[in-house]
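We begin with a single chain expressed as structure tokens, specifically the form predicted alone.
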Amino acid sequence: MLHKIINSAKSRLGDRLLILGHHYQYDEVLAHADLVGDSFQLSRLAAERSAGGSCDYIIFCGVHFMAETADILANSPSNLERRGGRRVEVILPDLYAGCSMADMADYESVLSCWEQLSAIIDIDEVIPVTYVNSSAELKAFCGERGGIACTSGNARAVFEWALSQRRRILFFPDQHLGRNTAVKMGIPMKEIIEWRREEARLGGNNAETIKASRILLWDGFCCVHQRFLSGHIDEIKNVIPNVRIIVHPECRNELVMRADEVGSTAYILKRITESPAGSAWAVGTEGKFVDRIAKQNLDKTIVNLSFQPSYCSTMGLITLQKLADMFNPIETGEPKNIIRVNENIAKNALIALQKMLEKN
């Protein structure tokens, strides 16, 4: 029944609606998605898709920071210009869909930590890189400040491109990709320290720690893929000799220094579905992806990395029924659960933003 509401109201609203969908999210949910992807895929599609014609309205099956970010790029001054001033309303099915990575880091603590920072050392040497997954205050942040954002695809080319414009990166809110993303540059992990955002002062360091630094990490992290430990791959080989790790670089850097491959989800999905039929893969990444991945590729052997699989609870709060529910107050003109980020922060955010595609 809501399958055929759904598909009723997508028929009547046409080109004017585009309905987003998050690999993590569940299969009936995908099923109507016009676009699938991982959030910097999406924003980048929902700014395409919406720079002109007549979309009207985004629909995101994700959560909030991909809907903030979508926002963004589909209502920047040259879309809208395009449009004639005309807004795409991004609407999120479910407002409590957040992120706990991106709620790890808000703007005031982020704030208080580059103070500190400025007490410390020369702050002009100090640049800020804020992953994908982060409020659009703290890419409001980085774009005031000369900084960029990030995607777990890019992200060592935007290092190597923060480390080209000064001396020291701050890197929020993940501390696994910017451990995992730094070392793979050949950093010393002596040059790596971690901001813990617990401590008072300093972030738990000592000045002298970091003045000898050149990457200081905030202390977040992806409660998905910390899961993941080192001793699931001894685990995974006892059922699975010739097994292929490959993982998630969210995950914690022991992992990604014994896995066989890392990569985004994109990555993942790309390199699995690309490999040889009877190839074998342990997958360290969100279980209902991992799940439909072993669907679509049923001539290879296609397993989570651990027998506890790993899901992400705040993409599952989109649901089949919650999505149905979006369309109703679309057709009668007063949409509902609109994402709409205050025009300045939008106008900074869009800075970081815009450096980031400029890094795929």
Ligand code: 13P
Contents of the next structure:
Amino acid sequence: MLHKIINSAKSRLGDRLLILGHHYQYDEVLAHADLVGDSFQLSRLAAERSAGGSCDYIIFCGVHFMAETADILANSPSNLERRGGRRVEVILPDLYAGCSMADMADYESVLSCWEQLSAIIDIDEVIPVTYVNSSAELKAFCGERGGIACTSGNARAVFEWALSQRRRILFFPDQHLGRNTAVKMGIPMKEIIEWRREEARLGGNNAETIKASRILLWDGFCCVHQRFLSGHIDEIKNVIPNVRIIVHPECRNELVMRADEVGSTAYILKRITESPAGSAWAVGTEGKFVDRIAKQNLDKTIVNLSFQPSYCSTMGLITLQKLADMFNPIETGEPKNIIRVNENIAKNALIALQKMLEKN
Ligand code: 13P
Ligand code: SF4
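Any chance you could show the form predicted together with ligand 13P after that form predicted alone?
Then the entire complex follows, led off by the chain already shown.
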């Protein structure tokens, strides 16, 4: 019934509507997505598909920061000009679908960190880099200071560019993606320090360690990915000795260092899909996604890295019913659940996002 309602509303709306879906969504929701991808691909698609033509609405089946990013890119000044000033409204089917990692860095705390750093080191030597899993305010913070955003798919290219611009990176909110990227680039651990939010002064560091650092990591993390432990690799290898381990870079460094491959959701999907029949993979990322890859690759052995799969509960807030509920308001001209970023914030966040899209 819900599938029928959505399909007929979609055919009535035609090109006026674009549905974007992240890999961590339910299968039944993704069945209605025009495009499915990782954060990098979805950001690029939101920018490109809304550039001209007839798109009026994007329903984003993902989480809040992704919808904000789509709004900023779809309604950039150049896109607005191409469309004669007409906005594309970005709709998130459940406004509570946030990202707990993104919530671990707020603008005031990052600004306070920046000010404390300014008192100790030359702040012009520091480039702020935000993971795209962050608020639009923090993307604007980076845009205003010559910084950049990144996704899990292009973090290395972004870090390399950032370190060609300035001596040090302040990276937020995900300590693991930051550490994994820096370690893979050969930056020594002693030059990678953590800024602990709960500490009253200097994120729990002293002036000397800050002066010696190249990479300063906010101490945020993804609870879905942090659950994977190095011991899970031993357990799975006992059961499937020839298994290859593939994990998302939001996992802990000790796990990433032992994995055979590391990459974004799009990378994981591509790598497993292209591997020969008979291959065996243990996957360290969100459970709904791993189950889907397994169903699509029945000629291979695909298992979750942990015997207790890890699910992103906020991604799971986007249900088929909530998706279906978005159509009647659109068709009666009163769309609901619109995500619209404040104009000034969007202007500066766009600088960081456009640079991000250039690096891959
Ligand atoms: P990807 O960019 O790899 O899709 O990851 C997004 C995310 O939130 C992973 O937890
Ligand atoms: Fe955020 Fe983790 Fe969910 Fe990704 S999996 S959206 S990082 S909470």
